[in-house]
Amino acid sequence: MSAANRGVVYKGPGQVAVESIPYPELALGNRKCDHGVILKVVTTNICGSDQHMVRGRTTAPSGLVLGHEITGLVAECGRDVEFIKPGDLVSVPFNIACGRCRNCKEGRTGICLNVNPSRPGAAYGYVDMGGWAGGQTEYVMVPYADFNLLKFPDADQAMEKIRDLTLLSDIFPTGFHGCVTAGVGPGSTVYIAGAGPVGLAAAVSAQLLGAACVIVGDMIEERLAQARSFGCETLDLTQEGDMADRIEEILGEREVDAFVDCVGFEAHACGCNHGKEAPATVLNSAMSLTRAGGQIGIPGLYVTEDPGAADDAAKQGALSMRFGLGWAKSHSFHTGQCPVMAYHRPLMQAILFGKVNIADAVNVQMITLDQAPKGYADFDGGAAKKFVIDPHGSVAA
């Protein structure tokens, strides 16, 4: 089977374009990929991690096909695929995992040892993540299909909730993982740094886990309003004032039980210096604002190379952290990619049984494939929206 294909292509800093690209093959280099499938993409989302590349803050090469948040219909199966069939509607974890290596067998699918020759862990359409083609396309190939794919039990039911279910490929599990690794549970007080889509997903996840109070900090009022729309307290970080004082006004205490960093390496200073980049500011705030013995989840992206950083150390991923404070307070830190498969099935159930309305929380906006460049520009401008591409008009129909 072959057909036309189009996708969102990174052209250089600040530039993306929708172009004709090759139709995917069931192949890995010069050998067949009998364990893979070809998907007709139903939804594919623009992620904040994509924006780091598009801003020129990574070593991503021009010509990279973008997109790691994919939901699709199975169009073709390789010979060795046993349990996934043509016509199945599936969610694709952004982590590519072989299912065979030590880490995969331990459930640590974000750091698979066999899918990237450069380092542990791979993802679709992302710099240094194995060279896999991205999924902001009409069609995409997914390897190790039986292991990787989450099949929705009823395709018609899933299409009715596709605005929510599309978020299972990355941001909902990632936000949930950030909260789990921060130790969020019933009665917890939680600070979420950043009210972008992952931060909002983390805030919803904290509520789902039973948090007593969720505080979200950001510099964009529209995003803070979105957090307040589902019951969060908020801090406008453009305002001056000690953060501990402001948290005490909300909680009656100056520290939280759990802290989740959903900002990452492009963080900016707070207060009167908020226009100045300060890549370690969230991590240092986490240690200041988390109680002794508390936990800090860090789903926000940090990179080993940042060519756009303000200083030479940060260009190599070396940040000026007050780590002694974290040590003195016996904090635990958890970093790295979310292992999506650890969470996507239970979160699917929460969506299907009406326990969470994640699409409303992150303010999903459906767009066409041709509208993707404008979606990138609007997202980069701070829009309080999660842009979801509908490449075939399947959702609109």
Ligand SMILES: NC(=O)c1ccc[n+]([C@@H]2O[C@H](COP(=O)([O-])OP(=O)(O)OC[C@H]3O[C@@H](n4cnc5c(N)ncnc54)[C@H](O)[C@@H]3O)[C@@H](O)[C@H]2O)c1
Given for the second form:
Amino acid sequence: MSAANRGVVYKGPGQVAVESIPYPELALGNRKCDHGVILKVVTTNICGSDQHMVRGRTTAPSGLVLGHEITGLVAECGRDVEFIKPGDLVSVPFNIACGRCRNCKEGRTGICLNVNPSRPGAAYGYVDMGGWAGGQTEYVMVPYADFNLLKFPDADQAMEKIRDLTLLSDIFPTGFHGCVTAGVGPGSTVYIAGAGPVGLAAAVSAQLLGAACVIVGDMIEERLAQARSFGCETLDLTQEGDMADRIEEILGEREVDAFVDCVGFEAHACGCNHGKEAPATVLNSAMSLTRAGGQIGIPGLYVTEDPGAADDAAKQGALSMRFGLGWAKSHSFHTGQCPVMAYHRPLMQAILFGKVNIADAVNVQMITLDQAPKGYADFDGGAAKKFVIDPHGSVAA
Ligand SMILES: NC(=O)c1ccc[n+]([C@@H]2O[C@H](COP(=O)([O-])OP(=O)(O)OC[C@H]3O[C@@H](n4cnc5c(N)ncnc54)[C@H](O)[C@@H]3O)[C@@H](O)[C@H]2O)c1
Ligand SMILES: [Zn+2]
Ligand SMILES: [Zn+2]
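I've shown you the form predicted alone. Could you give me the structure of the form predicted together with this ligand?
First the chain shown before, then all remaining chains and molecules of the complex.
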């Protein structure tokens, strides 16, 4: 087996570089991973979650190999892998899960108890997420392979839809989970905060779940145009005006049934203050704009430490929320990592049977590994694109 590998490395705020890195081993430090496989990465996506680290808004150390959205070909199986075979084309849930702990047994794979000594839940290439190497690389190790991996039924057929299937590792399940936990169903009216890739994936998911009307809000016109391209209504939040009034113009009502926060802690204020950060603004809008008894899905990421926050409370993740309003309206809130495994198989089937065009909706843009630093910069600049790295040129071929 070749010993060469390259990957995207976080170098410090605003900087990533493509560097030579070690070829993966079936181990994490002293911990043996005979249950793992080594993948030849076919596609690996850049995520808004990576940007929190690259913007210096987390405690991520310099030298971290990035990437948690991975699709690959199995190159090598550990001794204890029983059902996954070399040559299988597989989607990797971004959550690392052991399949043995109480939470995994209950399907809560985003908060596995055995994969991160410092807190429940782990991911590849992410700060505080257990130290597992990232997958914006040529090769990566995936532990507990029989449990974690989703094998595509036919590799050739899958390569034809790889632009869509690559989104099963995170944003499609995440957007779908946001809608499910917001209670979206046939006939729902839905507000999606954020028209980044997760927001657009949530909007497609709301449509797939039968929503009557999906409204997407953001400050970036190009991203809102993307949402309109597949039938969403949009709110340009750089404009002045009460959000409830603007929702009433669209729905004839001032509240929605379901609200999904696809922004997180780096939220910006609306209207004339739209350049300024206001970390609780989406959560507060959720409570004012969701009907009494409604549900609020919060896939947008909130952190326990934010060294770049504007005030001391926010530096500890403490936000100024009008929680009493949510209480008065009997709202339900659902937070946390999406348990990808709960959704990836049915969403794969929806893609393979042509029921959904998720890649077009989020505007997938394929790039090479060497173009990753530019992909990060363009994405940070608000491009209405989901950047997908093709590290071996296998998709281009
Ligand atoms: N829970 C999970 O499992 C999970 C998985 C993937 C991503 N995430 C998180 O989801 C969030 C979105 O990810 P992404 O890749 O789409 O990121 P992104 O940064 O591309 O998108 C965020 C969008 O929110 C917009 N925005 C800022 N303030 C706003 C406001 N007040 N109202 C509406 N829109 C506003 C921004 O202009 C931007 O377009 C991130 O916080 C990411 O970390 C969570
Ligand atoms: Zn992601
Ligand atoms: Zn577990």
